[in-house]
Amino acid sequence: MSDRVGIIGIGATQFRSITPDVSYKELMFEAAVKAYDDAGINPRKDVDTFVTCAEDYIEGTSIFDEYVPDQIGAALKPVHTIGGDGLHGIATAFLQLKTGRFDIAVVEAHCKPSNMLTPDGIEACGQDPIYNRPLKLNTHFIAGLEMNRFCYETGVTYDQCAKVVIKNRRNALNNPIAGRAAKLKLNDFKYAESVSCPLTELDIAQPADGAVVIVLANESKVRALKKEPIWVSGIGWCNGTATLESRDWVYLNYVTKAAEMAYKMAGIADPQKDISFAEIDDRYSYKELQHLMALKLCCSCNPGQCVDNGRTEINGEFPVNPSGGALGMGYMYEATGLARLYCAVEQLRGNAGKNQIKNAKTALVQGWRGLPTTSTAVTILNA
């Protein structure tokens, strides 16, 4: 096994609700150019392996890695697709580098939902074709059921869920790449359109177009390039049950298992004390609280209290989603976790501007692939 793995370059486009002026390939190219400039490398000469994160069905094409090489400088180089969140791509690149057979790896993820005519129909095809799909239950309906059960079992209130949205979209106001920033008040939720009770339109992260590219290198290459990296000290991943009928709708054991795997690798004994801040999945408002509980990052059996007492604010005891999360940046399918990682690296570098956290040394980044999946990945980063 080789030495440590660090992140030496990051690049991202502006995340926007619609991008009629550019193709997904141009988005990828822009993010790649920025990442390679940040890393100070030439992809054609220096990169050994490339990973792209995409779902063929969403893209509308099969074997998607065939459409990747030109715009990220990977022609005639090893390229393969991971059908998962961008953090699964980071885990893949991390393991490749740890074999000692590669020095530099690149992970790319992008999304252009403004091109999708029937996103609900596409997502429905992820449901069980025998038991669930005939019921024609879209993902937001399922999320509404889960939110209702989660709040009932834990005592989390709908107002506490709303405060998650208010916090994250406010944080996004000072994130230059965020595409869904807004200044909201609790009263706004009284008039929000109901989607699947108790889930409202404001509780759902809205889609955004964008691309992110991350460059990783093993320690010997980091030293040769004289870079100051952000080290990847822990990685964990887990898939839970694939069926709606057999899962726990309150306690996400698969997230806990992924986190424990990452904590063990990173030497994290007490995540609430050893981690400076977290960037976790907030596809829906209640999910931030549900994931906080599963990651063992809250002090109470009711994670909503962390929002009420300001603990998860940027200037709080344990900041959560200072980037704005998916609620504030936009939901980007496979690129969602990678966007969160990008912002965590900026924090650890001290480049987060008005959203900068004091003394940020260690970050947890968690991604979830969205309903109906129970697929997650957790990454621990150190400055």
Second form
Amino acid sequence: MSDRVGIIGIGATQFRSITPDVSYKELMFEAAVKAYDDAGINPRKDVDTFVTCAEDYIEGTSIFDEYVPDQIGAALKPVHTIGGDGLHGIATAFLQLKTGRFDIAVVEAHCKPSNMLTPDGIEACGQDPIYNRPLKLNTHFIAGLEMNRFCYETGVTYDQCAKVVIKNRRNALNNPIAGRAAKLKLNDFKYAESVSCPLTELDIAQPADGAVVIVLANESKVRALKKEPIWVSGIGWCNGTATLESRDWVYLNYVTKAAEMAYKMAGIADPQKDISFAEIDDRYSYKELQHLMALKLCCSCNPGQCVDNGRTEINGEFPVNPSGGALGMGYMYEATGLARLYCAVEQLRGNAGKNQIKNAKTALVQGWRGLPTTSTAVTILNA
Amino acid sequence: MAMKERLTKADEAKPWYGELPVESLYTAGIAGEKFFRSIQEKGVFLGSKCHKCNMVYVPPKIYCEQDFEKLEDYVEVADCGSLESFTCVHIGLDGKRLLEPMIVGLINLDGASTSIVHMLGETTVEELCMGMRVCAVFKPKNKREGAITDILYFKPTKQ
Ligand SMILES: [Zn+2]
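Given the form predicted on its own above, produce the structure of the same protein in the form predicted together with the partner chain.
In what comes next, the whole complex appears, and the chain from above leads the way.
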């Protein structure tokens, strides 16, 4: 049981706005081939258990878990799909390895939103069917309400939210797999169309197709394979209330609880000192700041100041989303958290190229399942 | 690359169209039934009170999400309250731009610990501010059907 869990292989496709040439199964296959090659393993022989993360309605197929084994080498092996973010899949695989019954576990998540012809309608099906859905509102309204209240109560300005977008999309310019890199100026936000005020189209991470596969192993297997792993030293997850009516619209207590669980496991006393950088959910611009606050990673009581004084830039005191985040790489539904993890591993391995952070030793990775959920997972990684 | 070959002509990429035809009933439940009947018959908002933590849930629940107490005490709350947040929505359910934006508010009714989500009417977004007083405007009684849409919208008041 004292055995540590390490990441020994990662694989990802390019994240692209459309991928008409390949099916979702082929996207999964491509990411899997890369991850197994990276880990130096044969999935048919070496992998003991597989976890995939997907949501039927987003796939456009019910009982979606039935469709996952073949293309990741999981036929006739323990495999199951969870309805949650990819980081929840990491938590599940982590627990399975901790049982001692398995040596190598694989986690997969993917998304092909370019195949969703009615994404707004599908997302609206996630709203409460009795109290909220009859109002016939586009689900972004929840982000509009939340951003308005969050900025009002914390003093974060819309310009500060825009600076998060500018930072993340610029970071993505040097990330070879990112699909939404751009050089933006504050002035561009003046002309951005309002989606749900104060939220504009530029505040929203745009969807991307892609797949990510991560290979994890227990410590004895890591040693046997003579791998240089990235250790999973802490993991936590938590859900807030599902109802819009009773949730807190400013302070995300479920994110704080998940972080505290992970910090405790990893022995982190002072998150801002003990962690080198963070890859966190930025589905909406203000969410990066709201998540930073909940994760106790803010330098001051106003999280907006972190982005103002350059603290969260790649060369800043505490880099946030050096990969470009979902704003810069593309929003990938259940695969979003796993994309953050993939990029955090690249950083800790020293493979982040022009985006490389000096002396990156410990990373925090956080995933959120998107609206209308209050579902999050946090992982601490160590080089 | 994981694939030895890939398509090289865009017109060779063939999509199939499909749909998921799904219809459902949704049950309001014990607390929801009381909430909607009260709106339909009396135009009154009902909440349920937890005697352990003093939370008043509107809409009511039969359990407290804080401490898992069973909630059996239904209390009437006001049909006016303060605006906790608001937004003007410009995109419809089909992803297309709306001709008229829809204004939505988060309303903390007097006497409730929670906030209702509903439309705001007889106002413009420029007139709105945090903490503003708003009151419910119901459909005429003979048009109500026991649904959240029995409330037409909330409108700002001077009260
Ligand atoms: Zn209670």
